[in-house]
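There is one chain below, alone, in structure tokens, taken in the form predicted on its own.
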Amino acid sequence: MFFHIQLERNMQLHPRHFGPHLRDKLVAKLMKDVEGTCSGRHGFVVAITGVDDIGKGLIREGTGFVTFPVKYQCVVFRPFKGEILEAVVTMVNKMGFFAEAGPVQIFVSNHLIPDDMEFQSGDVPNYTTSDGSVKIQKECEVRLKIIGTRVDATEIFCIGTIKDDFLGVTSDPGAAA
């Protein structure tokens, strides 16, 4: 799920960047350092939407760097247990498959795939229904439900299922060929 929150970060800036464009340099460094990162507490920072306040800088003794407290608004993505997501399958093996929904990687075990689907090995490993009408393979889109999350300091791992109503393949690139 996406949230719009306010965060604070202390930014260090080298004295060579001081001048009329100090604020622009701080904002550019903030975007470079923060966008695309993950904190276990808030989730993945998708984008910075605005800078609310840049405090007074404190000179770091011995280095000449200055530390500025910066308050900023950002959009974060954090998956929750029970949430339904659309994801793209990245890898299929006999244990299940991995899918990605934005920056989050989700594993769906073969025990959490409907019983009528069986693993087919070969040049393109996949899970196929007995009648061959539905096929889960690399690059296809699936709708899945998050049933568990594990949060580390810099990463979020998820376990998902497609063994529920209205879950499963939403688009199959193999069908178009």
Given for the second form:
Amino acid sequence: MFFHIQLERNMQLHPRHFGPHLRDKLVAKLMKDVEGTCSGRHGFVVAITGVDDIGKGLIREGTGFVTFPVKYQCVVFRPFKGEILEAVVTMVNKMGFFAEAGPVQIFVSNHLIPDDMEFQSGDVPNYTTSDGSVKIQKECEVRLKIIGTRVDATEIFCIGTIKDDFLGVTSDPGAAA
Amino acid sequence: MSIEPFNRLVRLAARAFYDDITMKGDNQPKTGRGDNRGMAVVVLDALTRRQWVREEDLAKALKLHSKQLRRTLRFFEEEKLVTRDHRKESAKGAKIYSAAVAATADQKITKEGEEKMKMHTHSYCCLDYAQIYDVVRYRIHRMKKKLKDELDDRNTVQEYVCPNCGRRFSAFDALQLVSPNDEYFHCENCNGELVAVSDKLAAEEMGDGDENARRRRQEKMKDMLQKIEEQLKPLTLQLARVKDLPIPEFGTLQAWEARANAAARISGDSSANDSSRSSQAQGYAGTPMPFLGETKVEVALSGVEAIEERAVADTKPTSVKVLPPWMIKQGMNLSKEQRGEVKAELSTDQMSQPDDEKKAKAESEDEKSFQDEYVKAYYAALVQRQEEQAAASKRAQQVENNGTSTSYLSNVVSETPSERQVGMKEKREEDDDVEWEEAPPAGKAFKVADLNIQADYADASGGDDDDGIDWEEG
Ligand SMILES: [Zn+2]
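The block above covers the form predicted on its own; next, return the form predicted in complex with the partner chain.
Next comes the full complex, this chain leading.
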């Protein structure tokens, strides 16, 4: 799920940036530091949408670096248990398949794949129904449900299932080829 | 507000879920004597026949120790079936409740000094029908969902075990376990090929035994699910029946008391003022009947008085019996509605019952015979009254046109909410007619007789209420 929230961060800036463009430098550094990172609590920071407040800088003794408390708005992405996501399959093997929804990695183990889908090994390993009408392979899109998340300080990993109503392949590049 | 379908729901739920609940004291040894299974059902059944009730009175009525009852009620409060209210009250406060129970309005107010001397905490309890409906549905839903999820292995995070070193991994470690060389997961420790663990309970077994255990477990699960469907069928049917009905609400204790007393005041219930009666009601867990005023039918028939008096006399010794409010309601309907309408109601009721519930049919037949008797008595009284009225109206004719009288009569025969006003008007016009003055108590007594019929019926059928359902053990 996406959220638009306000976060706060203490930014350290080198003295060489102190000048007329101090604020721009600070914002640029903030984007570089924060976007694409993951915090266990808030999820992935997708994009910074605005800087609300930059507090008074504090000069750190000995180094000359200055610490600014910065409040900023950002869009975060945080997967939840029970959430339905659309994801792109990245790898298929006998144990199940991996998929990505943006920055989130999801693993769907074979017992959470419908029973009528069988693993087919080969050049393009895939899961296929007995009549061949549905095929899960690399690059195809699936809709899945998160049944568990593991949130580390810097990473979120999810377990998903497609063994439920309205879940499964949504578009299949292999079928067109 | 028909409460009976909801009471049936409570009784079914009690037998389904609380039949073998033991209310054990903390330090009570489990002896044969301490085994009080089934008490929960008795308490819930008793509550279906009451509205707000003081717990001491309930304990007395059920011949239970008040501590034991309180433990049970606390359990039901946690189960969200029962609302409880506790308040410190003086003798006066208790009397307000008694007043509500006896549906009487004019209790003497105790003096201030007396109040301060005795302040006791009294607890009251009452079924929370709205919540019961939700709780029962939720309970069944959870039971089924748990089994179904387990059955399809849904929502379970797969576990893997290394056959070489026995180390366990979960699907969360999947990223670290993939190997570039083959299709399998490999142990981080010894690079052995990992094996999926089928389910948590059979986790110790591995290999072929694993599959078998899983199959056995699935069979068991399916079996349980089927049993749930079968055995809870009466309950689910009742839930479906109750679904679109308005849920009976008694409100808070205070609101209920206020309403009850107000209702009593409006109806000017003279017989309830009888102190012996009210104290009786109180002593025997006083079946609260505050809504009598709502559905009361006052038939202004002075000719019935003789019958009424007999009825009252008959009632006195048995009036201590518990009178289920829902039955009273039905009785009132009968006296109020035309007979044909009631019959139609009954038959639709029967149709909605499942076929196997022969008991219900028998009950309604039972009920019909009582109603028949009652209706006979009613019409006999009515004919008698009509004759008298005819004589009276002849007298009235000398003074004025007899139009009012006859129209009044026909009003009485059919149902009339405005009957009293007509009576008043009559009284103004014919000051010498004493019969009108006596009319309201007459109607009252009639009502009591009616209740008694219903009470007997309740007594007769109450014992084996739930014979229609067979709860299978295990
Ligand atoms: Zn190993």
